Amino acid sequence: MSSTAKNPSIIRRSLRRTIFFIIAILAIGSTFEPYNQAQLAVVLIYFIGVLSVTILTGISGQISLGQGALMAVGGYSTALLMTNYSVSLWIAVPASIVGAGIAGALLGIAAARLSGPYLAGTTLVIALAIPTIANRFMSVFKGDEGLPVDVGYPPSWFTNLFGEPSYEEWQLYVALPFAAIALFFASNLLLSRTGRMWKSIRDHETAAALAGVNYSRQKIYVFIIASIFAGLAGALYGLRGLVGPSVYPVALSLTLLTAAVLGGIRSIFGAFIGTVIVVFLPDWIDLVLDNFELSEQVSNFMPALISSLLLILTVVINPAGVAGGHHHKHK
């Protein structure tokens, strides 16, 4: 069967996944309290960022420790458009995606000449440079103080149709359509000929080149696509109240990578499972620790410690992640 004939089935499959995802999130969100609704909104935002890691590292094999920096590009672009030019978030966020894509193209040009630890080190340096850039151009980025920006409140047409949601619930409703669109495109991409091409580069660059794949050009393309996802996640993440260096630290890039590895770095389903784990794990740990008398200092470090242990155990015992079996079943 030709690739053209397969395309409709790929689109239908991706569409079914997306519709199920939307219904499930709305159903779960409706049972949550405002605090948990805000957490679920963060899950959706992180999920988009983790998808960028899945595409870049899991599918094409390019190691990046700087996805948080690309999130910052999206966040700062959105904040500047909304605060300086009073642009609606529904316009500012898509515009920020373009900015992140341009940044990804520049990074991809450099990545085409690098691989392995050299690429990881380069992207890490970019993530470390965020505070320096923010402080160097204080008049624009406001340094450590950051740019205040938030998701705002729902328009009148929304409240007339669905009633007045809480602020946390509105955060969830804003993040959901973007997460659904990201899921749809990621699913299409991974099932497409382009996705298979990127997998061939990941598995064996030389063999892919002999098969006629221009892997240098494809590396640039994959960085652009992954950066668009990261920029979208960063734009939505900044709408939680503030855009500044403290919002996009180096730890954010590591959190995205941790979520991808825990869930299954080559799986979209794994990206979501890993995201749920890293977002809700601190609360789950607190529920368990409430039964023990531990000092506040020890309690504060337990989430990071347990996350690290889970990451090590996953890499050693089950490198495919929580969703690894699901991934291999549908590969």
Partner chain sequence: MDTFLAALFSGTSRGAIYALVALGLVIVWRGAGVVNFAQMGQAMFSTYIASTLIQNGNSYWVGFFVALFAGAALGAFLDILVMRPLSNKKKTELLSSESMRAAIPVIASLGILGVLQALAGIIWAAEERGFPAPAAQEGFTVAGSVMPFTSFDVFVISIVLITLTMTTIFFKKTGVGLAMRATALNQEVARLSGIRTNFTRTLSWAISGAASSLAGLLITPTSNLSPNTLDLVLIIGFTAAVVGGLDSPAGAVLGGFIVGLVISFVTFYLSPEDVFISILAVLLIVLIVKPRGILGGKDSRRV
Given for the second form:
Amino acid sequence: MSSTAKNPSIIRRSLRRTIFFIIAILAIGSTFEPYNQAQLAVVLIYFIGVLSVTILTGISGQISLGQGALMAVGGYSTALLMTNYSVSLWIAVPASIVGAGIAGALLGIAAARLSGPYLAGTTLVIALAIPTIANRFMSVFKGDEGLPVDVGYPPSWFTNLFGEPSYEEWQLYVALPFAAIALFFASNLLLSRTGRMWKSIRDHETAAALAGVNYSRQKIYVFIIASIFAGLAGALYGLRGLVGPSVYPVALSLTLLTAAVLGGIRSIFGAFIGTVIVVFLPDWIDLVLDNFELSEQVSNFMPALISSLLLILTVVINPAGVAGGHHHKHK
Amino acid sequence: MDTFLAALFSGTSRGAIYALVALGLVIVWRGAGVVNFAQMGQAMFSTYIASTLIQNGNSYWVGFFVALFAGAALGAFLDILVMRPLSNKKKTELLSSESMRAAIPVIASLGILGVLQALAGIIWAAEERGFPAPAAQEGFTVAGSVMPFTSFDVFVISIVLITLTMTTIFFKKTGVGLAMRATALNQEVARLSGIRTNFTRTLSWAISGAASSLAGLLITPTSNLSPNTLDLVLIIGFTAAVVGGLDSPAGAVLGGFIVGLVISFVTFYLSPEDVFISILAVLLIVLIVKPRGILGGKDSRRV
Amino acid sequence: MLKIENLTTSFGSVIALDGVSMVAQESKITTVIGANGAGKSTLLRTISGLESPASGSITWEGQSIIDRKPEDIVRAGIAHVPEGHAVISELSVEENINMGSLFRRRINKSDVAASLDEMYQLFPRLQERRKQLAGTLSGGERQMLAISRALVSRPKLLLLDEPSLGLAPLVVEQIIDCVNTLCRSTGLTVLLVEQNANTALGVADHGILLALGKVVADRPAAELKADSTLRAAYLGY
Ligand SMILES: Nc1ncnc2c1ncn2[C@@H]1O[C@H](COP(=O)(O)OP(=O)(O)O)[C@@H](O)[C@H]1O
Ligand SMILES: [Mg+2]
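Same protein, different condition: the form predicted on its own was shown, now please give the form predicted together with its partner chain.
Full complex below, order starting with the chain above.
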């Protein structure tokens, strides 16, 4: 994996993307009112989670429905550090990815033996089973009630420099550096030799094995990396107010997968587009539905219906997603 | 001793239903190469249809048979509308790798699940409703004491056993059954033999749809009916299928009973909260010790 | 008669068949020979509908069969025995044979039983093993089974892809003899693909030499067999 760091042109390219990303988010975010700033923060958080799906499914071809459970690991680690040890979030969040990485390694060891639907089903069972641990160890994880945590207030140097942000705006500013780092790493990874090797495993398992790639070990590496992304997303997701079983339902894993597929499962750009679609879709649908007199029952289920339909249409019509043509550039 | 008997009986009756769910999964997996995560969404949908019919004054049996038929029709419809276009798609770059070809139908089936659940929510509201049982759900009384076994349990077990026998005979003894097995085992040779594999695949979806609808009808009287109630049943059915062997219909049935008993004993002797962890444990143990399942073959598909 | 004109089939950037034209005359054995990778299997697979060609035409009994599905091409009377004793190992011998006549079942049920008996007369070894799983058969028996599966569809044209592959010379001879007899006695048209050029040319009426997806020779079999320069250039002996 060290080859990543040695290639300056790849790093420069990733850095350019990341800086562009930061500037774009700041520019767009500053024009938003608080509600949409909070939504944009969710986009950034989901984006990190969707990148984990892009790496796992798009790049290495493994399908996991358990990314939500890994997010929960990240969330609980952060919350426990913050509430029990009063650690600042800037330390707790990075520390929590260690927990997620370990969980990912364990999952990867199990997953290295599995493929396709076996892996999907097993990770789905894991996604369901993990949150029940919260109730099993009541005293630590506080059961269904969960652990309340939030992003707190900006430090004084920040307010001195930039003025007092709204709470929503601060959520955005907390998520942004992590999303930027995640983007930088994902971009490096995809462009690097390691990324290309993972793609070759995905495309030609047998050929890759013949070429001397240790298939199982690489699978575990992929899982660890993807879990770190998921854990980071989960930690930030919990900081929106609560870490509890209801925050990380199975549906969360499916949302990430939907976003990754809609946007284009093989590209970072696609991951971002898909995330934007998934996060803002309910709002857009509301905008449209406001013109009709629909019962609450209908409008409640409309976003789920539309996004699921979009998911089906994408895989049937254009499995490469919105950013379909885009991924050629990465080659 | 009473607890033991209660756990045993309830596990057997539940296990029979899980066997049906697992069988539905195995039929579509073998017949069409897809693990259908939407399966219990389909069952939920047809159970709602039955429930609506019964609430509108029709007899239980009208609802029952209409639901089976609707389950079969929905299965066939989904295959024709979603899965067939997917599998006949020209090999694009994305679909050229084996792993992506396996992942895409899984994603499609999750999309189907989402659509069915949202539609059920829109049509039938999200609140839970009960679903009637065709037989008494009180325990038999033997020599003054109430046994943990109800007429409904007897009904469930016998109807599942009849279904399993009929399915076996269908696959082993009929020409269409042979065509379906051939398609499942080797699509190319099947096509060269003149078997219309598009048709046999749709038939797999229909049969699986009917079987899982039956499971839905049998399980909802003891739970409740809502767009999401059957999600857990799918997970359990999947575990059962993997435990028995995803490639083996007989294994699916065996796996169903094993998982049913494990869940029941965990519920009675430990706590209902431990059910998922124990399912996960059973699944992982089987995948590590015998990845192809108890009755799964040795060769053919890699796990 | 099977008539192929300018047939091109490619896999991505690999052009496996490059403008192939040929005919298979009725009630004759035509053999297609060529080195490994010449495109022989692709030719048969394109005829039987398993691969779709990029261009060209395939005419069978006066009708184009391009774009038809494999299952319809079988119904039109073309049976394909693919490379490598393609039988279904998990099914019994009898099921493997019956599989080939399933599509005729609704039309004529007694006929199905009759064709099973015919195969047992042709290959008595299969009758002895009728309840066994096909996976337990020897290579030669599997090839017989694959041919039986194809024959019970009552084809007018039989496509055979390297039936001799991996079999003992004695078994090869037996299978080739059998195909020869079938052709001469029932008027079956045969398109036989072989790497084993000597055996194939010995039994065939007409020979076609394929190299890198192109036809390099198209002559009566005896003539082709005698041409040692061609043999040396394309078959390496
Ligand atoms: N499914 C396939 N995908 C990619 N290339 C193929 C495929 N099948 C055959 N080829 C290529 O087409 C060429 C012809 O192969 P084939 O028809 O099997 O030759 P033969 O049967 O004469 O040995 C070879 O170069 C082979 O690599
Ligand atoms: Mg060949």
